[in-house]
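Here's a solo chain for you in structure tokens, the form predicted alone.
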Amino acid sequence: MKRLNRRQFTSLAAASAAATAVVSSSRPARAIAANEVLGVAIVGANGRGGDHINGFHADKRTEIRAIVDVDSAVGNKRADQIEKMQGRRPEVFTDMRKAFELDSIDIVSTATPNHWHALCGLWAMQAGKDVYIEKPISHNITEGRMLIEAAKKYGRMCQTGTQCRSSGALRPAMEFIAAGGIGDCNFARGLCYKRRKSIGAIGDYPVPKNVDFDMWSGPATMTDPKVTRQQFHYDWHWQRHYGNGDLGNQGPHQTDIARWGLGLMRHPETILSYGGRLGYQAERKDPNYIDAGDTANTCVSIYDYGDKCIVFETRGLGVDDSADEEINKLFMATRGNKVGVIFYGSDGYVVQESYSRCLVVDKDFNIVKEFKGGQPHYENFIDAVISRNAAELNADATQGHLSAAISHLGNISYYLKEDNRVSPKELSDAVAKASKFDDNQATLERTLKHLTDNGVDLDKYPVSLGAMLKFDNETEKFIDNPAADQLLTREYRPGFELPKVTA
């Protein structure tokens, strides 16, 4: 079975549309003095942006120096908040790749929307600084294996905002998995059943007055003066021009800890998904209804690596009374969210339940032990800073590629095939062998029963059969599939290329 090769400068980074760098020049990063504060860029300073704020602000080797958010209202409103906090009202722009000329900064951390994350990154690294990247690191395939390269070249510190891997609980749970606490484990289940309510129906509303709406499009190609979305600041999630869905949102934390348990540094041999975004009709009792978003809001992806194998869940619609009597049990709810990760050992599982508690239960769904901590991701990450020594990194580049990977492979799937809507037969005909670790079988008419519990009708409204997908892990490239191979990338819009990293 071919591995991941860390060293590896695939091909994919030449086929990106863009060569040329927009930050002028690359440049070291200056020394960094003994007991020296850190200089800070947060760069999106909405929603996740304010997690960032606190988690650099509570440790005093750094200092906001810099808000960069193409919201003018909303990075100002942050710059006074900051200046409450520490002291010193930190610089405001709307363009990023001015406050990277600052050399006062030594750290980027960006919570933008997916589409800027690498590019962010990349500039953020070609002018000498260091950057943690919210997760998913990419929003495609290439931009997660530049930003590897763009680290090793520029010998930057890149961490990825995949928590769970500095938590107190996570991190001893993982050690349990390995030490074969649970026995033989080889299959682990992701679950993102949250509630997503529609988004609101397609339409063209105005972008917000304070909004620079050219630097928030960046790479991807401009669709002003039209935005189909009501809630400008969040529901692009929903959008793949900006976002990738659950699968990409909350998808990263679960497939991360998956893949982590299951001591997987590769990607998937097979990949298939299955879902649709359904029942919104249903809820507004319109059969006409066209919800603005275009990502799956139910979708089960297959991810077979061989020996092991991954499923991925996500369910937007109504979760509370789902049917599901073994998760469930494992859970220990009936009702309400279930996001986390089920591991399945020979003699018994562990259930990530939420960021800070682990579960070992046995076989009988009793409790023998319980993890629990905290998460001291940007202490870690700034600790890296200091010691220049990315081995410290809980979360690097490579470890943030690979579990974003999957939540765009799984679209993938989706995407080349989100038109081929298929009966329930067809479906369980379809799945059947997709993997010898799940009862495939029993997944899909879980899944179904959600639906239909939700009101979908399957007739009206069939479910989506993905593509089976082959993907080689040397070459980052499908197999025989080049439909596939064109949405490892997107089309970048001048003057945002992705510039070109070499070794």
Ligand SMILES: NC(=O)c1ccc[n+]([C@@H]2O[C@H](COP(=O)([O-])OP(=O)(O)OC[C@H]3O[C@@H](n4cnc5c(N)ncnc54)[C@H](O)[C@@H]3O)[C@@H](O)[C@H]2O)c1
Contents of the next structure:
Amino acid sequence: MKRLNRRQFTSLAAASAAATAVVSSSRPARAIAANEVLGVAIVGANGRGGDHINGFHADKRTEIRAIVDVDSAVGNKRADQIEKMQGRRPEVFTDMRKAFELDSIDIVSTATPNHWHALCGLWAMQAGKDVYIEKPISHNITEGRMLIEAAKKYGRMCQTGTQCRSSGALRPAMEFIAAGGIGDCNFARGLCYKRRKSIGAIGDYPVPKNVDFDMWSGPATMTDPKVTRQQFHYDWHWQRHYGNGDLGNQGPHQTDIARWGLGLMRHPETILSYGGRLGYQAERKDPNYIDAGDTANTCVSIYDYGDKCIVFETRGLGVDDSADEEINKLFMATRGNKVGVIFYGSDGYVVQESYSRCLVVDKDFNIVKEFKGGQPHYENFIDAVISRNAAELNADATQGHLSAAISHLGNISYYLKEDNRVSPKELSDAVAKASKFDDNQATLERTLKHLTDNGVDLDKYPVSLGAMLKFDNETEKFIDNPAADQLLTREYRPGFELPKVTA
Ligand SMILES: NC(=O)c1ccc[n+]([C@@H]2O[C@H](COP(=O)([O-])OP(=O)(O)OC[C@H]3O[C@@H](n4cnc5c(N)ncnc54)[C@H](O)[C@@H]3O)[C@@H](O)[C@H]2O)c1
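Now show me the form predicted in complex with the ligand; what you just gave was the form predicted alone.
Expanding to the full complex; the earlier chain stays at the top.
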């Protein structure tokens, strides 16, 4: 079986628009009596689904009544687990629509792969359910906008799974920045320095026998009953047909925090990414090795908002001992993964160094203040489901959309020009104009050094320079770039088109 090629992935927006199905009307939500326990359906119950199970089980206002997973082994195992936890076994489904028909379900909480998020959310809201949708809320920008519209039109609560929005550490830290705690602050750097080894060679691998692959594929093109990756679950993150790479996996947490701290309720004006899927030949000691992933494992994305800027750095290769002196000092560590956000203020820094801890650091790299706290994000969602006040949601569909879009925009810049492999000199010339807020040359040099430290021969495997994109906030389209506009959506497989949002 062949890897899905770029043409298949980028097929025309027009095709999908023409194929969009119309679901004539939404189903009204049932009336909920005071103190009534709310029924939850968990859709997608493997890795992250486990956290959803624990989250809703811990809240006595909800009961898990349905588990939906297209892998029946996963679904049944989770149902066994839940039966032990709550004393009542949930119904098990492989088709989410069957669960959405049940009156006993009030809430749909979804942790499917990314390519299913929007369709699941739209179907659920049309069935009168409130939805908790994992990050990134969308697989493309059009989907995020549709979820906002649907939540509004159907009067549904739609929470995004960016749990840091409810963090007892993050909330006061973001208020501290807004109140001028580190002086003027208009630049934030998100980091995903997180080791990701190769997912194995591209090839023909069987779909596990318990998986309904038609339903797993859903809106995406269905390949023959084989996949190109060795590990069926989770590793789809690194195949763009289903996932969005680490820019859209870890990224939506950090770019969301960066956008929050800078007070940005809009999209960037210009976007430039550079990077590649690099280093696996050295890792495998095979110059001809081709890894099954097709998203960048190393990428720098520069998002310029005119008056502010976010830079997001993805590093999937070894990050120990990399020569990032200032970053090491701010994270108080030289070795190991570094995932977080640095806010650069005129008087100091705020460092989000975990979901439950933020540091205020002075110009001499001393910690001067610390914020700590947990993330009651499911509780926040359930509060809003009960109050029917969408303003109570800490991460509504609009927040989810804006933060997912940051990942999509960065990926689009890379995807459009991934074959544009250039010399360090050309990269240097291009980044010089990217934004006035970062030391673009220093960021580039550190990135190239990180690659060579990991054995990447940059002459043989040069870094790709992405497209410099301009984005129109009003129309949510690119300016003078029809090729980029095509990537605002995807071609949806018949039967899995996004339903039109109707009153
Ligand atoms: N908020 C967080 O911190 C956080 C952490 C991890 C993962 N996530 C998100 O959770 C999602 C799931 O990630 P994961 O690591 O658990 O992936 P996974 O591949 O381990 O699990 C996905 C599950 O969904 C099932 N599935 C696929 N299509 C389905 C469908 N149509 N209906 C029902 N079930 C379906 C699969 O069979 C699988 O069991 C991703 O979007 C990821 O970004 C969020």
